[in-house]
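This document starts with one chain, in the form predicted alone, laid out as structure tokens.
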Amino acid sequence: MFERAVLVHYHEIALKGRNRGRFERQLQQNLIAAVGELSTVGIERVASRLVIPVAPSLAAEMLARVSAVPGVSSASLAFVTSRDAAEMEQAAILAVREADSAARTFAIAARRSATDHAERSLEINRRLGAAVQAETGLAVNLDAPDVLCRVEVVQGEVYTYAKRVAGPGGLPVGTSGKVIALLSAGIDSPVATWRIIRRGAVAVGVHFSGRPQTDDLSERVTEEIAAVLARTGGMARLYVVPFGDLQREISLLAPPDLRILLYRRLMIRVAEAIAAEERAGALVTGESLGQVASQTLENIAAVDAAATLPVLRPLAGHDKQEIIAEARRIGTFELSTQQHTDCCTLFMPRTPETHAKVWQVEKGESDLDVDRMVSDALASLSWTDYACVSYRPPKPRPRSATL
């Protein structure tokens, strides 16, 4: 029987010009890490594709892992044959049957990357289509077939497949630097973090817990969310900062209507201190413009005034339903809707400021020992590490855990 392989296609990487080789190599390394023990023969680059030989019994798991890796446009389970006409016809028949046993119509879409192959794409379509129709009795439908069988003639081999899984696209993790993601147990920030991972960045999460003023449930939920994001190879580490006592201190010393903004400014400063240690280039939050009182343009500006790094907000223009839909797609929604205590709801004022000025928040935190509060937060850090081939951790701290 024919050899089987997962054929990996990418799109955006192909547009990178002279830098393309670096992106391809990074994607190859990320895929090697993702497939792990499922492959013992490695991954080969073949004419703007990556080919991963696979045993049929491992094919489903291989497709699932490969199709979750940023940079992958699609992953297909292919039959690998020579250019022999009889082999190509048999592979096409097998691919169509494998794709959908209830199908009534099919189409063949052939493409030659090897120009030395004498038979043109249209001729391949007609020949293979006739063979499949004669063997299966299926009707041809070129506009909307139940099964589309693709045939790629590449160098000395032919890859034939009808089972195809869409990937996330984007860029390989490790090609866009490192970011610090302010990661809560809610719906928004995991989606924002995923979007930045998909753009090729390594994400280091920072979770601000209400402990000891609350229980540690939000920490456990956030760790589960981080584990889901880690399946992409883009989540490297999750720091947990017990933040409840610092919030209580702010609530006792600062104007009530500014509490939330002062919480956020302190979070920004703590995240930047971690970013300095991690050598990260930006912060990421899950804020969406106007979604809650603290996310007006004025309040965002007042919080950002405490930052020296860029603060990225991938969800700024999205409404809640769009964010929920994406959370469902990436697998974090059910985790994010578990009951937990959000630290931002601690000591919540009755009437939070919605249009703060920078001078107001600076005056509001004038009675706070901000430097000491940042130091206290850093002294209480704990963290969990996840598998990320592109991550280089800073000098180890105590109380670490590795998954």
Ligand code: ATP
Second form
Amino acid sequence: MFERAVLVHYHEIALKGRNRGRFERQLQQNLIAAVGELSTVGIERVASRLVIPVAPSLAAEMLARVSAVPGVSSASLAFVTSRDAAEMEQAAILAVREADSAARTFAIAARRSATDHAERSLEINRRLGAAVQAETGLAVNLDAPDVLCRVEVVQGEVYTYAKRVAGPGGLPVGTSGKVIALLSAGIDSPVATWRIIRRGAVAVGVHFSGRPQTDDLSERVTEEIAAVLARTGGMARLYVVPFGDLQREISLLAPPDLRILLYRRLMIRVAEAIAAEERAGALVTGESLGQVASQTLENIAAVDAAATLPVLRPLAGHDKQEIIAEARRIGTFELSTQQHTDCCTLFMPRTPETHAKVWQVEKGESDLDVDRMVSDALASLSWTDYACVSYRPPKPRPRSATL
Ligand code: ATP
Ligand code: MG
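Taking the form predicted alone as the starting point, write out the structure of the form predicted in complex with this ligand.
The complete assembly is shown below, putting the previous chain first.
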């Protein structure tokens, strides 16, 4: 049996000019963390791709883990052979069979990264093509083959692969700084957070629950969502803030129609205080323009006025159906549709303001001791940590810990 290896391909990183080395090293570090115990011999850089040798019995699991890592454009499962002609033919036959058992056509695409190999790429294509055809009976189709088998002749060995899984693309986590993601237990914010993780940021989540005015179910759901996002290697920590008493205070002292906006402004301020501790560079929310009454341009402006950091809204231009499709793909949809109490519906007025002016919300807030409320929130938060190799926790650490 031949040795196997997962080949990791990356696009965008290769374009990064002088930063390329840093991006590749970060991707390599993230992959080492993602494959964990599946790899015993480490990761090598060979001809602008990363190569991870793997025991055949662990190959499928490794392919799945690698293809979930941001920065990976695709991952392939290769046979590793010598340049011996018979070995190369055998590997091509196995690779074509493994890729798609229902295939009717195939093509071979060879490439030489090692110039000391005498046989030219076209000659390799013809020779291996003839061998695969003779053994399998499949027809050659160069334009639209069911299976494309790539053969790469590198220094010392040959990689032959046809099984290829698309990765998420994007950039390696740890190359774009840190963000604070406002994570509700809903559908949108996990998708928004994933999008920013995919662009190379480390995400630290903040969830506001209605506790003690409600149960803690939304906290459990959000923790499960964060654990799913953590599989990408980009979710570092989730802070949970019991927010019910502060909401109650707002509902007693401020105009009812502004309640939701004032909850949001307080959430933003608490998130910014955490961002200061964490040295994060931006906040992330899951709003989509006009999706619900609170997401009009006026209301977004009224909430943003409480922020000093940039507020990233990666879903601003997305339709709900697109967001749901992505939530399913990343594995958070089922969790987000579980029963839980959304704290924003606490003390909900019958007619919330949909076109608030900044001066209105500022006036509505004038009876609130906002600084004290932020301190109260910070004093009662707890957190859970997830595996993220690029994460540096804040120093000094905030006061309490759940794990
Ligand atoms: P989601 O599906 O993310 O809950 P939504 O469609 O319910 O979003 P809103 O309720 O208007 O929209 O919330 C807008 C954004 O505000 C959310 O995407 C999230 O980023 C943030 N947010 C709302 N509620 C909370 C919460 N309880 N904890 C943390 N962030 C929240
Ligand atoms: Mg929501």
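Numbering follows the first chain given and starts at 1. By rigid core we mean the largest C-alpha set that fits within 1.5 Å across both forms. Here the structure is a predicted model, which is why all the values come from computation and not from measurement.
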Original post:
Rigid core fitted, is the C-alpha displacement of R120 between these two forms 2 Å or more?
Top reply: yes
Original post:
Rigid core fitted, is the C-alpha displacement of L253 between these two forms 2 Å or more?
Top reply: no
